[in-house]
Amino acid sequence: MTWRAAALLAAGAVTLPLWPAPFAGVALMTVAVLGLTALDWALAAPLAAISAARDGDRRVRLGGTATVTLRLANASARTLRAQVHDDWVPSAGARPDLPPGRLVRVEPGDTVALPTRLTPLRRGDRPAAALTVRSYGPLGLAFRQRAGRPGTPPWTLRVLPRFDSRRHLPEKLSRLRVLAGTQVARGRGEGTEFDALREYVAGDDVRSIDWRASARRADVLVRTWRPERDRRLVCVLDTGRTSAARIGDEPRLDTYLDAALLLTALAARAGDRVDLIAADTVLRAAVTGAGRPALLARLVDAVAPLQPALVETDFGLIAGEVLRRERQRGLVVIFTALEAGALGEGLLPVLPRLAARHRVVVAAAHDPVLAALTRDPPTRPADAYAAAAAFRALAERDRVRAALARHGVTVVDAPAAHLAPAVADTYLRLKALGRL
């Protein structure tokens, strides 16, 4: 029953002073209202004949708006007057086009489309939770409503990472082009991989003359070099507990994803093969960079649903996984936090195995709050204590850096906002030095 039944009864109560037998009037009116309500309930469109389906966007970038349309089909012989409540998880930011209180009217055999606009608040998979249809009778006195009828059509909106560091991509790509020599004349020093032999022309560096080849031919030949291509690059994302902590407004993992995506885009353009592994105690995601053209899209799709797990990361598993997948020597970029406990007990024991086969870079994002604590002049006693605590944390981080550096690991430690360009710069530098 609805408020209308209650209002009817309350309105009838006003007439009671006029009744000769008031209590008989109460009984009569109550029975009448309940009878009307029952009749209305019987006349409401049956829920079993209603079916629901969805179509619309499957993916949306964080910050964007997607539209998913719910289609209600009325297969019964009665007109459906219904209140439809399409529940999504709260972080999906669902706003139905139709106001929630408005009645939907569907004629028999007809279908109605109910679009919902979704502006998700967080990255990851945002599922539709529950569909509730409340079918009213023609008088609006009673309704039929039952959980799971019609069944909720499943739908999951995948919210992709924002990839804010895209804006760094043109600059890094132009530096890459300088490296590759497509903008500047090729010359020695711009690469370490042997490219071809060609005839000497005036202006070439005499040091690059290949005397043995010149002796075989009647000409003076010089060797040309080019940057290495087809190198292996593995991005390892630590999705353990340290990646759950927030830096600014987002978890640390999102910072890692941003940097990993920029690195992938850059390396794919440079002709390297990029793999990605995300793991904590189990392997969460693994992408192998076989098909280059769609690599970035596939990678984004694979990392979008990653969520931090509140467990200690098993670096032994990660090392085993990397060693199993990558036979050739390659660059392994581990995105994690420079934390003495997590790295000292997890990463350092397995690091020698990894560093013997691959070149390892540890990329860590730190909180700019920490730097601000050590930088700003203290004004209160609490600031002095905070500065001491921050210095202590930085000293601990430096110890971890030193321990990692002893194994020949390059450490990139940057504030969260600058991690992506810093990692890209490191990659470009290593590529320029031919150290991949």
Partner chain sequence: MTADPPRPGPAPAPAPAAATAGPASATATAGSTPTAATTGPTPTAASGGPGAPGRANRRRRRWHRLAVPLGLAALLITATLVAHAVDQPDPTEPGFLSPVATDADGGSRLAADLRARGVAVRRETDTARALLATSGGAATLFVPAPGLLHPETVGALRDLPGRTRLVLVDPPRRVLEGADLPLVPAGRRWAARAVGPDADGRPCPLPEAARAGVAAVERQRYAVAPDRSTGRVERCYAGGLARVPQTETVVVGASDPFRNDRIDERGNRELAAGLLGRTGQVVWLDLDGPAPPPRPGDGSSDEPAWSPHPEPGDGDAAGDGRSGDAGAGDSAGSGSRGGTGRADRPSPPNPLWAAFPAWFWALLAQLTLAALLLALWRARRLGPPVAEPLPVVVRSAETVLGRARLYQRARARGPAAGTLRAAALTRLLPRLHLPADPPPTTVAAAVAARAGGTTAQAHTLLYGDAPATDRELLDLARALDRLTRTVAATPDPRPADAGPPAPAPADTGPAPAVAPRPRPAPSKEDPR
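Take the two forms, superpose them, and find the largest set of C-alpha atoms that agree within 1.5 Å; that set is the rigid core. Positions refer to the first chain, counted from 1. Being a predicted model, the structure only gives us computed values, none of them experimental. What changes on going to the form predicted on its own:
- When the rigid core is held fixed, the Cα atom of Y385 travels 2 angstroms or more between these two forms.
Next, give the form predicted on its own, keeping in mind that what was shown is the form predicted in complex with its partner chain.
Excluded here are partners and other molecules; the one chain stands alone.
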């Protein structure tokens, strides 16, 4: 029953003083209202004849807006007058175009489209939660209702990483073209593979002059070199407890994802093969470099649902996966935190075995709040304790960095906002030196 049935009964109660037998009047009015309500319920469109389906966007980048349309089809012989509540998980940021409480009218055999705009607040998979359809009778006194998951058409919106570091890609690609010798510029990388001969220009290294070719041409010619292509690059994402720490408004894992995407886009354009492994105590995701033109799209789709796990990362598992998958020497970039407990007991014991076959880079994002605590003089006892903790954390990070350097590991330690370009610069520098 709806509020209209109660209002109808209340309106009849106003006339009770006019009845010779008030109790009989109450009984008669109640029976009349219940009869009308039952009739109205019977005339409401049956929910068994109402079907629902969805169409629209399946993927959207974090910060973007997607549209998913719910289509209600009325296969009954009665007009459907319904309130529809399409419920999504809160982090999906659902905003239906239909105002709450407004009735939807669907004629027999017809279909109505109800779009919902989704602006997700978090990365990952965001499913539709429950669909509630309330079918009213023509008098609005009663309704039939179907609610819950059994009647909900399934739909999952995958929210992809934001990839803010994409803005650095044009500048990195320009440096890559200079490195590859496709542009004439000072500071060209040496590389290790001979490319071609060209005329000497001011600023060229005199050690690159080919004296025999210059004598034959009666002009000064220099050799140009290009970096190796088809090298192996493995991005390893630590999805353990250290990746759950928040830096600013995002977990550290999102910073790793952003840096890994920029590195993948750059290496794929350089002609290198890129693989990705995400793991903590188990393997969470694995993407190989096969099908290079679609590599970035496949990688973005694979890492989108990754979430940090509150467990200690098993670096033995990670090292075993890398050594099993990569037989040839390559570059392994491990995105993790420079924490003495996690690395000292996990990564350092397996590092000699990994560094013996591959060149290893450890990329870590640190919180700029730590540095700020050590710069500002404490004014309260609580500030002094916080500053002491920050000094200790920075000292432990320096010790971990020194321990990694003793094993020949390149360490990239940068603020979260600068980690992605710093890792890309390290890749370009190693490629220019022919150390991949």
